[in-house]
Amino acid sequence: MEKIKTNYSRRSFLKSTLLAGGGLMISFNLLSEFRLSGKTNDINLPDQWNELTGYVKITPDNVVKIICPNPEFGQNVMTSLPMIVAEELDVDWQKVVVEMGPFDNVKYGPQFVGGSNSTRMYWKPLREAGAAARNMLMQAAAQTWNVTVEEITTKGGMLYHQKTGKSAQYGDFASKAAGIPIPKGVKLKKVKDFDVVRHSQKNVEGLNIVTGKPLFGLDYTQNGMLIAMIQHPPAFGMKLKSYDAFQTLKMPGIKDVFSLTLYPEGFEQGGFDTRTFNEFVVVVGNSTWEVMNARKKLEVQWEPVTETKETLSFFGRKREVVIPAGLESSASQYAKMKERAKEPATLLRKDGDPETAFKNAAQIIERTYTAPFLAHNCMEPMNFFAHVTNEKALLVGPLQAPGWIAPTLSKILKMPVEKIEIQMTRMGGGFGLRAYGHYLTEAALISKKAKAPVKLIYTREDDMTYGIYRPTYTMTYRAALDANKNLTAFHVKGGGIPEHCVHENRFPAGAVDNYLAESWEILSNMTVGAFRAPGSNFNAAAEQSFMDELAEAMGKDPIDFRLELLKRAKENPVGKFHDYDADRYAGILKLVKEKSGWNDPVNKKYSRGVSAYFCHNSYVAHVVDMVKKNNQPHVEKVTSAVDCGIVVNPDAAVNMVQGAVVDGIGNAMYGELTVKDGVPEQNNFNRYRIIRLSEAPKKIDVHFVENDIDPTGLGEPPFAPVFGAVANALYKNTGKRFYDQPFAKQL
């Protein structure tokens, strides 16, 4: 069995006990120290369970309710995070009540969902405290039944003391279990023992989903509520000059029209305080309908922003950003790229001595891919309730990172943090978007101003236009072949606007003797920001469409050429460090080689591509296999091969790389968002092509390579390889190579 250590005082402990009843609350922060979780006064009242916060929660009558941390916005979190706490409890998980928990960044810890960090973040803080709580309740029977707790055994939320027969539901020891204090050691269960994680359990939420319950930003409302929306400038680069709001103040249900500035001159922004338009217009109203019409009649002058510098506090390394003024245009973004490409650029790493490698390579295989801003167009669009008074502030709605933004809010408003409450709702989408708390600091000033609880609501058209999309980028690589055409140098050299992609220490780093990676970027006024595994979904494309026309150049197939490299970076690996596992990477190109029947006669009608990828510590490889429909190319079927540790809830695991996958094909071949002198030209989704149902593929095998290693990434790891295997499956199908996205444009 694992141990753990924890430290907690029985002075401590009692001093934060809670007891309504006889329930237990235990709650489970990152340092790995217990704690109850809520006020001693007016204990004797059941209703206030309600109001409290703690992982676990048990009442005399049985009720286990667990509290999931994390923010949810299709990930499952809500089911899979409460299954690891109910694990180590060893409670029936369809006895147990999932409860979405408040803001709490100290009870809780980071609360974030991105970079899928979200089962990785919580697996052992959640195990250790559903462990704490069934150990104190087998203390506490224990002591009951005059026997040792070594004699006590649980199951499905019972306790069992054999010699003598005797048995007890959990709530009938939460009174005394709470005045237990924390043990120093707790077991931990082995992972072969499970019967709750690594089994599928339905969507706590689900039911709740399909019948339309108010669970998402969008439905939430308070009484004497108004509706607010901004006007921000037309084009990146533009900004307010002045407004005439005379027309729109005459329009039913208007309450009021000013002007904000979101961040003062001079704000030190945190990492996540990213946002497009300093200043806008608001229009405040009764409803919805009214705002987005009087909103129309709005007179509003505008000018050219002059280049400004801010300092960007990132985690507590600072840095300055220069944001040039000045109207963009894609087409003039691309040249600009093609040009400073041939520039020289930062040396990110070198291993060997490329440059005399090529000089004398027999062969040079060299090309180039791109790929453009992309919108995020969550389903739900951006929105945040706030109601802001002297004394505090209520904020509640759709967000991925609760506790980066709290502390903005605290200096924009001028108010302790303590005095701040976010609640969080069910996102309908975030893809990082939504980790970026502009719109949430907006919907706080403007209740501020209005003196009033608002819902701030953009349309379509507003989050589409807003900014915060993913960088356009450009990536070139080369390869250097002998006569025997044998690798014998790699170079990659990437740049972007307004960042680069390069990973320098992901594959083939570490597998080829004579290895260069550089890096450039180009300044713009255009704001980007996290966009589903960010950098990694175009590094994953390129390097993926470029490794498979080098196999080709060299003879070999796609999948053993990868594999030969990783053996390589294995079994004698080149330079200090290279951040993926060969062992874990040969993994999943083997079980998809296996599983999509890679070498079988009968896939010879399918165009196949293939491509693997690493990135947030999970490794993910896809098979994808091509048709003619109505003369057009089109996905069949796709075959996934994920090693992400221990899958902790299958089917929804199964759901989340089927979504993956289906995204991936969607942007690879359609995503696109361009400007024209500062204008994005799709504002809606008449303009802004998606994947249609008829387009997606009619099956997707997913399989989860089995180990026992601690749960690593998913939401992300099964995006990033889909464009390279789209793309290489549209060359066997079409006879051509395509290097730049959205990839139906070229068709």
The other form holds:
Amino acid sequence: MEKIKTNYSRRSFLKSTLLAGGGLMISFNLLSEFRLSGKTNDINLPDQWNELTGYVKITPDNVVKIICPNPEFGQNVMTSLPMIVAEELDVDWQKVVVEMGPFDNVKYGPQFVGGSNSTRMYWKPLREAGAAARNMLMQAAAQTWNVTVEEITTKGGMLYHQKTGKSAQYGDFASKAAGIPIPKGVKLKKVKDFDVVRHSQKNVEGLNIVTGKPLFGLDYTQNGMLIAMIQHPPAFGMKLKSYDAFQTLKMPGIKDVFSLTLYPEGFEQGGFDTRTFNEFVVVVGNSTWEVMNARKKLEVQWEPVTETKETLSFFGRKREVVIPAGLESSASQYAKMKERAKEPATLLRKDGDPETAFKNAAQIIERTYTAPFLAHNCMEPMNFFAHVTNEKALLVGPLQAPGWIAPTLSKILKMPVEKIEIQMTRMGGGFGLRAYGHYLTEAALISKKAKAPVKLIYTREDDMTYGIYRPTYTMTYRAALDANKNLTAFHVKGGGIPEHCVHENRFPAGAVDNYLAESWEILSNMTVGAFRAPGSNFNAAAEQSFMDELAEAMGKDPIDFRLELLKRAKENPVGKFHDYDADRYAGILKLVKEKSGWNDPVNKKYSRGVSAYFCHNSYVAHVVDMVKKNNQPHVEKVTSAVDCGIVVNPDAAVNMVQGAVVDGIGNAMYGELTVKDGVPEQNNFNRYRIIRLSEAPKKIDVHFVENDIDPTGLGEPPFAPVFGAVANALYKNTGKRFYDQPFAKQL
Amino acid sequence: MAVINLNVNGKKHAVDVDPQTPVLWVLRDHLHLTGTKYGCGIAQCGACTILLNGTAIRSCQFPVSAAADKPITTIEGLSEKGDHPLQKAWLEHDVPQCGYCQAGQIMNAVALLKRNPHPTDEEIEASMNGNLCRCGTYLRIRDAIKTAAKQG
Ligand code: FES
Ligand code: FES
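What would the structure be for the form predicted in complex with its partner chain, rather than the form predicted on its own?
Below: every chain and molecule of the assembly, starting with the one above.
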């Protein structure tokens, strides 16, 4: 056992309560290393969230319940987070009951799902929570048996005193433990002694899923609940002018039709208050089908928007954003980006003297990459249940960030946060989109106006045409080579509509003497939001494709070339800072090289592409093996190497990486949301191409670097590097470089 | 509106709905059997797959009037304890991520194995290609079907 100092402070407390009928309920308020600032962060959270409550309940008949603080959208947190508590609590995992906790940032910490942060943020607090509970139970036993606590051992939910041969179940001492004072320090297990964590445990909701239990927001129901749908403008750049509900109201089952405004004039939007359309028409009725049909009878007039200004306040930083008028089209957006890319841009980072180095170069390689808007297309469309009365509000549904929407809701409903109860259901996907809770606020306002419990449902079309897309991007890379084909300067200039995604401190920053990173942005009335590995997904795609072409121009093996650069970044880094650990980066490249049989002649039959990337605190490399299937390039096999520190639930982690690879191939090859005169040209799966089973690889071998580093996330890091590996394999397969996503369109 | 008699998972129900209502919404809104999912509403994703007379159909595009009196099986009725060979194989391979598409995947696989108890990889592809999984669990879906086929 290693002794660690726990970070209890004045702000933290541990509450133990006697359960009705005896038994222990421990709610921990731990102040731990919960900070999300620091050099490797993609997201900064406010300081007041630096608290966490682990939640353990033990009944006298020895039922151990562990509450999962973070909502589940397929990333396995409902299994893997409680596993961490169970490990330190030392209970039999098979007997643990897991329950999803309600929204309560005081008790459960940030409860934010995104940025691949759940495991990383909760790792230490949950270990401390489990260890402290175990310690209290040991103290209770020691007091009763009249022995010292040091002589008590535990195993699988049992307490033992070897000398006297005494033993008891946790449940036997649960009530007594409830009266034990807060332990001042807890001992944490040695990593090598783990027997729950690092061992594959099945999804705790597996049986519920395969038997069709009501787990998702869309499945939620209540007596007297009505169904609501929204008619939003048909195009970005349009707004509601007037509507006629006469025909709709005549339809069977329809209760009400009205228009609503989401945010009042001058509303200061938080970072996740993004919404595309502020005014919309609502149809409320008895059942989904009736509302769907009646909505079709609405006669709505839309009109073009004028330029507006919005005030955004992102964790205290206030800024004004201009939302331009106009109906945009994809073709003109690409043309605009092409023009803008030629103009001067904002300097993000400069090392050495890149201008001179380019002037003196023997050879300059310049390539431009583009990517379209992407729709998240969660399998479960946006929806939320709301029951708002004058006294309180109950909201139930799929949501990634309850703590961010609660203050917004409180302002909009003019109701204190304490009166707002939010319950998070299992989510049918999230991918970033469900961090933006506009649909929850809409549901709340609809319920308030309709004076009834209401479930707001977006149809697939509503969902896909709403906006909050992954931005469309352009990235231009330039590399200067001297006469000996040494890399002397590197330049990245990237932009997007309406955001750029240049990460100026990422690889190869720190590895090239003369380095320049610049960015630009073009305003738009199309909204964007976080999309699995935000920013990184395209930054990785473009950069890792360029690296491949650069290595080829320099006559080097693409893995060895990257390793050389990483060696430089490690031994003699350029500039003050780069955001990656060169050793860990090199580690995944070496691992993927070995495991893929990179130099093995048997693999000559494949068109192979490699890519490696660091984002969201983890390192992932892929080798994509392509063949021709029905005369088309097809990914047959992928080898992945991952360094995310300790792997909490190995098989679930493999599943996550495999899913990210499939998702990456799909989006690289097919993903695209285009607009014409402001209207999305894809509004359902007949036009928006999602990867299918026959297009998925036969095999995805996942290898983890084994180390004892505290775990980092896995939802996003394996996704970003897929695109580049696919592009590089396509080059080998077709003889042609692919610069513009989606690649299938360029075949 | 019309009264329609349904036979769902061996139980008889009479529902008074617009005969054009897709079976999906009758199951979900009227019978509170929410295991069958809505994903697209246009027969393009497979989330709403159920069995009608033992054959897989897309319930989002199937009017309830056409399903009257015919045996319907939904995920809830596939087995009593979640121990249908495909459900067991799904658990063995820990297939689901978000889980939303999985009921449709399983129901479609049930129909496939009924028709063809030992499908080849190509046959699995051909039959399962209409069922989208946004989380990308296809490899495990394929493996789970093969495991179930071996046991069947
Ligand atoms: S909901 Fe029926 S196929 Fe998509
Ligand atoms: S498991 Fe999420 S859509 Fe298939």
